[in-house]
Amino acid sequence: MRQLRKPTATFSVKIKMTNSLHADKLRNDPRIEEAKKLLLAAVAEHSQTLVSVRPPNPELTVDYEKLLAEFGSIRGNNIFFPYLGSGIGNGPFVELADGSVKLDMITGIGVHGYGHSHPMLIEAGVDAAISDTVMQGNLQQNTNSCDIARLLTETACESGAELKHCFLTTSGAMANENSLKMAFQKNHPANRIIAFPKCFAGRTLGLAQITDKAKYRVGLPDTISVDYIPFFNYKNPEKSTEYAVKRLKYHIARYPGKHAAMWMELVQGEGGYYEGDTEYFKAIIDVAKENNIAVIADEVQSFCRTTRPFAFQHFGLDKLVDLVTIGKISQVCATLFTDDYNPKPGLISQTFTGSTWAMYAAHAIVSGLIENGNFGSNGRNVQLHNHFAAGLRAIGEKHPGTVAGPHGVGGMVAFTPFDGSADAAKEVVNRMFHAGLMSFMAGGDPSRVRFLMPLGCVTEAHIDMACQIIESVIAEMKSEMKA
């Protein structure tokens, strides 16, 4: 079994050396180790046949449709995909309750970084299950809460950043909300935000104002005033940078002293997988710093998906970021921040800061990706991206006018289907789902089909399988258009 990186804090080491805690005796009980072996063997036995996509079992479809309808009625709206998992998978493959098997290349929009039924996470789950509480929070946290916070801050600071502090939370939206509260408190009475068009910050009352999607604000009261500056344009880097700086200075001059933070998705996720540029970011950050505007890097989707664990490291912005938010792949979410943005007592506090399982899983996932070579200029993230991109380019060359791109970086991959309309992207996504491949949409004008690979378990062979399904769907739609 894979061993996780050991905690390094002196306090934790002293506790382990005393060998007097009942919790340590429980964790080291040979029956627990034997239980893990038995559980892993049982899961492996039942999941090992899940190695390819398969259609639904006709004997299960009627009850499955009833269950989908019931769930849709209870929650108020149908779920996007007719997807209800059975509870087992095998890496990127997942079984649904209708007996079908899907190749999961969207992973819950980036959540399942090690796919489904991964042995490492089963072990983490057992460690969590024998802990005394399901959730940890405000008044009571266990030592593994400190372990994951330490891992995140040490990793964030390894190339010069000053993100010494970490507040854990249960969702990416809450991590983002907390970063906003810290920025507003530090820079009071400033009450405005600078952001990029097509950004996605979340759907809370506050974050919906930053998220550049009008339909997410329908019926909601105004909460935060937001000014937008153009995002980097790779087709015209110098002029796009110059224009963004010009617009930033315009907003600052129009509302002097009123901007609390610069909200930055370094790689736009929901917006369409647009990647920024180091010189562009440095140019606008310089202006922000000159005007005491906090620099917030929203990495809820991009965390662990570039050449470094953090996207700000990928772009060489270590000395420039004030607050960073992470989520999705990390299971437990977090806001990391510098000394300058350490909040006053009472501003940040939550009954739940995360489940015990999420904390164990987070430590396993982040340390696993580091130890398994996912990062670096030629790490697994880059290799997997290049392989997927090559496959998509080959489809585009074979079927001109159907697949444009690809776009994204590392574990974030997207292409523009056909005319780039929302209808075309949705049709491709739905057809691929029924053919056995899971993806999702992103962006608008153009709309794109995106993938967030399970970086801890996906292989080039899985990507080849995905590309075969993509090509079959593209060819089918192209043929229908000609008919």
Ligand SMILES: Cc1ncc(COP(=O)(O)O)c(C=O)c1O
Contents of the next structure:
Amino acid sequence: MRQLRKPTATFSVKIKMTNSLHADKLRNDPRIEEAKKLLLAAVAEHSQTLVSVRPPNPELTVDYEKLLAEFGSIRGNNIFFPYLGSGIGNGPFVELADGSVKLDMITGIGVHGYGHSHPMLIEAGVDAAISDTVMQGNLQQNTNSCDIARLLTETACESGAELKHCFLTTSGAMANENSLKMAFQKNHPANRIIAFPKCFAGRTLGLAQITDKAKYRVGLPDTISVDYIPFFNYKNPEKSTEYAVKRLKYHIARYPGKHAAMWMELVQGEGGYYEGDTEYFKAIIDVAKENNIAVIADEVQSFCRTTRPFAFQHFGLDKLVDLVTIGKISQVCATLFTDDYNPKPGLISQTFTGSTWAMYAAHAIVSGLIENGNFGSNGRNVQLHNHFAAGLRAIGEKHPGTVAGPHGVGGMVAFTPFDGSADAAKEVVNRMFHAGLMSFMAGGDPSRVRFLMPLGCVTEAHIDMACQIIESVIAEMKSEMKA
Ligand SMILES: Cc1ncc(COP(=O)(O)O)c(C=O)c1O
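Having seen the form predicted on its own, the form predicted in complex with the named molecule:
All chains and molecules follow, beginning with the one already shown.
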């Protein structure tokens, strides 16, 4: 079992050297070590039996359905999947409260990077449980807020970026909202944003304007004005880059001095797993920089999923980004920013910056992925992607017209099912769920089926299991279409 990496340093060397803190004495108390061992042994004993998918237990079905209906009614809307976790899992396997076991290849849309019931995160939870508070916030933070902020900024600056500052928060939307506020304040009175079609930035009033989906702003007032420039087209790299630059210049000429930021989701997640290339991004950023437009990279979904911890590093944009946002797999969300974008006091503050468990877990997950070889041009993220992509390609070849692609980068994998209609993607996702495999839809026109694997624990054998389920669902749908 991998030991939780302890933060290498705290901000106050003096505190560490005197070792006189009651908190250190508590953490080093042998009873805590013993309790951790007992807890981890108990969890392992119960979770290790979950090694394959399993249908629901008929004895639990009636109550489960009732619970789902009640929850749907309390929420005002049914949840997408009939999914209520029981609270235990084993890596990518998760038990639901109906007794079924699913192979989780979507992980709460990219959140559970070490899957379910991982010992490293249980240990982080115990460290958090013996800490004094559940939540940390701007008025009162513990040293582990400093530890995660330091890890993120040091990792971000590893190859030349100037992202020396980091503001923690509790959601991707809030990290994005904070980045927007910093960009607007610095570039005042500019009040417009440039973005890519199909981008998803989050669901606040401000971000709903940037998110390129009309359905997500029905009934909302207009807040920010957004101009869109075409995204990279891998089928025509040069032309699409040229055209995007032309449109960018057109918008800037139309509203001189009015654009505060260029909003860049470098690998589009909700939009359907589209990525640009370095030349495309650089060409756009050159124009943005000439016009004092902030470059914001939204990495809430792609963080830790490419060949480097940050997607801007994967694309070699280190010296060009002004603000970067992360979330999901990091548990704690954050806005990283350069000196130039450091906001004036009063602009950004939060009661909650994250729970203590999230802080410990964030450190364990990010450093765990770095230390376990997930990054690099032939790191685990790439190897897992290639294995999954090969499996999907094989299904597509065996059943022509059913699986196109695959698409995505590293720990983001997708395919286009059948005719790429929204109905086809939804049907595949739902049938796979009932067959034991969790995925989700992405994009529209074409609609895709996507996976956000638990990169810290998934193996090629798990991917093979996933591909078997995908193939059985695809073959079943194909034969029904023929009949
Ligand atoms: C690229 C991107 N930005 C922002 C968000 C919003 O994050 P959250 O749902 O944590 O507010 C998401 C969520 O899917 C996302 O994919």
